[in-house]
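As a starting point, one isolated chain is supplied in structure tokens, in the form predicted alone.
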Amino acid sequence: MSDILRRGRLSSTPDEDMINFTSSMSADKWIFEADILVDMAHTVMLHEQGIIKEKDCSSILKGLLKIKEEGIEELDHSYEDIHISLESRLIDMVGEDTGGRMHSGRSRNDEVATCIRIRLRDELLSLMEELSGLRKTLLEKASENTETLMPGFTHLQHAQPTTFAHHLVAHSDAIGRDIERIIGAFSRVNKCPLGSAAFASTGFDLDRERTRSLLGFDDVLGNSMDAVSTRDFLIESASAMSNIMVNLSKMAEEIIIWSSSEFSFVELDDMYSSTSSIMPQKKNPDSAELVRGKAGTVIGSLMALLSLCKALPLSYNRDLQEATPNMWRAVETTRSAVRITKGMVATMKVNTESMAEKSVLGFTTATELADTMVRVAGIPFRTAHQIVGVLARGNGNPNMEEIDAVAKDVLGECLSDRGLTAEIVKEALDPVLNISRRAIIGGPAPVEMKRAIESRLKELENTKTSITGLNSSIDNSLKALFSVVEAYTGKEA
């Protein structure tokens, strides 16, 4: 191939040492099909705007379809980046006096910001709908155990009764701001920094709208600087998905909790689950271990590009070639631990009867205790808490007497005398009833917890539609490039 980028300013070659520690070559085949789009929209503007002439168009446009075809693994990989051996190869395909001129009004600086952006709203995009999926899968198995019951937890010391639907909800609802923040951040990515050259533009008349357009980019970005020099949408989107990592490491380890002998709470599916190599007996959960274990790949990718673009003078630097891998390294370990926490989640088995069982150890009906003391007896919250902590110290199951002789202490006269009695006190402490008076709004009641069900699943599927019109509008633009490369080419693109 020809050494197109060197042969100038440059008259030596570097070693082999050196073109590898330069070298991006291993990440870019992230963007090589992107590359092909931003060749082809740049190159269709560039003859619509009688900077080179359609003879030429229509050479280039057939030898980027040929690589297109032929793969990235044709090309020459003793190249620096993507860019240069995508284009070395359309040279020697076609010939300088054609070839040569596709990168007019052009530089690698915003050629690869247009790449990186098309590659990384595709994988939002994948990632809104595969988190959509893990929400539904959760509110379906919410909706299975509206009543199972479950004890909840603060400082994972059993707190109060609760459900099993609420539980999982909490974490649908984890997970629906999680699917806010990508959409946010692909608001920010799709945005065209092509056209800004280097970093000062170009004095050569191009269209951006019309290579904004064709790529099915929302808008452009209007400082050329800003647009070469930015990674800000990559640090959105690690922060995004370190977000949702944190959120799938909470869900991982109350399932590595949950599945334990001490809890049995779910048993995970086989598929999700390994053995030991010497303990015969062993189930272990390493699918949740492994999601746990991946949010620290996906923060410290977050980590490296903070600490990559920190500091950095406009515009462009040659440090940003080592953002895009921790991108990469982010967006599939987030995707693909979202996908895993969707099977275990579909697949487990829960176990209904130990968590309705531990549903009410250690006391966990003391809050209605108290609230009912301050209901039917009238007294403040703060003296119904102390009495029932006082009553917490015994068999966490009081009777009417033991109520009475813990009052008789503290407030120098009994509950039983202020209208308590031992029905209501057995009502206080049935776990089933203390869930059903929790009817407000967020409330873990099961009449409350259908209704929360029903609106999140609407609001899902209207999620669901706005990410369709997201992948329809870029579809509807590529598909317009494609029809625009076809008649210059008479090929199917």
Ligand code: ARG
The other form holds:
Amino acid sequence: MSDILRRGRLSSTPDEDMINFTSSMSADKWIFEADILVDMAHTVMLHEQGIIKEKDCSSILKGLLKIKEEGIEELDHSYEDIHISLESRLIDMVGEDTGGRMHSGRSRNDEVATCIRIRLRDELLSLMEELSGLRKTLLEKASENTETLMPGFTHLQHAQPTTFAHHLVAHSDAIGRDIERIIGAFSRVNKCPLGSAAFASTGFDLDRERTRSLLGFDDVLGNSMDAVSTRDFLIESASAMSNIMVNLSKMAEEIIIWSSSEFSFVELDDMYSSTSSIMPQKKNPDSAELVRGKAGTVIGSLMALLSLCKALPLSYNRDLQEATPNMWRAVETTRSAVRITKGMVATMKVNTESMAEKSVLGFTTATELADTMVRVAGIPFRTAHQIVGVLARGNGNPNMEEIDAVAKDVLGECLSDRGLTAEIVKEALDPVLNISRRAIIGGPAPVEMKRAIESRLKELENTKTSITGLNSSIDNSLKALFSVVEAYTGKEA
Ligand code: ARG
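Instead of the form predicted alone shown above, give the structure for the form predicted together with this ligand, please.
Once more the chain from above appears, this time first in line as the rest of the complex follows.
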């Protein structure tokens, strides 16, 4: 079979090594279906603009439906990419006089950019859904644990008591921002480069608005040179995914630490655990370790994208072919990591006793004691900080006499003479009271946590409505495309 791409300009054929080096066929499986959509929309528009005849339009569309049915396996994999092998298959089916007209006014440059955007927007939509699921799971777990005491950490040292709900909502807020970033990326991904041809657009009277609408894009990209050459939307998406993975890796790290005997705050479900081939007693949090590890894969993809786009001259350069596999790797890895994290969180056993027990270790109520001295005895915070700092050298449970002795030393006065009582001190050292006093916006007090969880669940409902809106606007456009294809072919698309 003669190579429809090379047969004119080039005389020798590439050897296997060269084919393997230059081909994008294996990554192009990601865009096979998108390419058929692009071919269909372009063909319909070519006919509507009077560029190809109706009989050619319907034969091409029939051929495309057949190719879609046969699947990517039937294509000739010795071509350098999906676009040319698909076109070649079409020409085999319907003849060159018909099939050879499909690529009028088009280049693989605008074609591939359009395909990538179509596949990526679907991936972003699925990712939004997966992230919403994870956020919901975190919030549900939080609402079961608004009273579950735990030590909060800074520098991984016991710092102040808090609740497990407070900790989980912190992670859920990070995921909320991740969702916003993906929605932001989507708005820049869902723009249509088709009609830009190689880079200088085309002298054919194409209707770019028509293909945009048939393919469900929100807008056309306004400069044909920018449209074919930019991959900033990949960088932006991979960057948002890297951020997600960084957030997941932080959760994973905590799950790993919390599963250790030293902490024993949580126990992962067996489904998310592995064991050792030599130590029969082991239950290891491998899924969390892999989420942590896979963050490296996604960050690596972002680095690859940045490095290969940097300093590329306008417009299309083949370097860009190296970009997409990195994007797909990032997408696939991120989606599965979000899903697995959701499963881990939903099924993990929370050891509330161990958490509560450890919530006061390391004098975590020291800040509240100092604050109480300020509020009751009217001393400056810095002075109270010094007094409690000296007390912290002891057992972390100072009584009134010890407090007075240190205050006398530091301040020259007893705090019991300024209204502090043993009862007030006892309350300040109580972790439950510590938490209930922190009821301002963002604090761990159960009453504030319940409000916070409610408001986030509402936010999540709004996110879901936006995702449904985005999905259905694409679905409606594609339905319109399929009904046009059906009208020309008499076959269901
Ligand atoms: N496989 C190519 C890619 O992914 C498609 C575009 C080829 N364009 C070209 N001028 N060689 O970028």
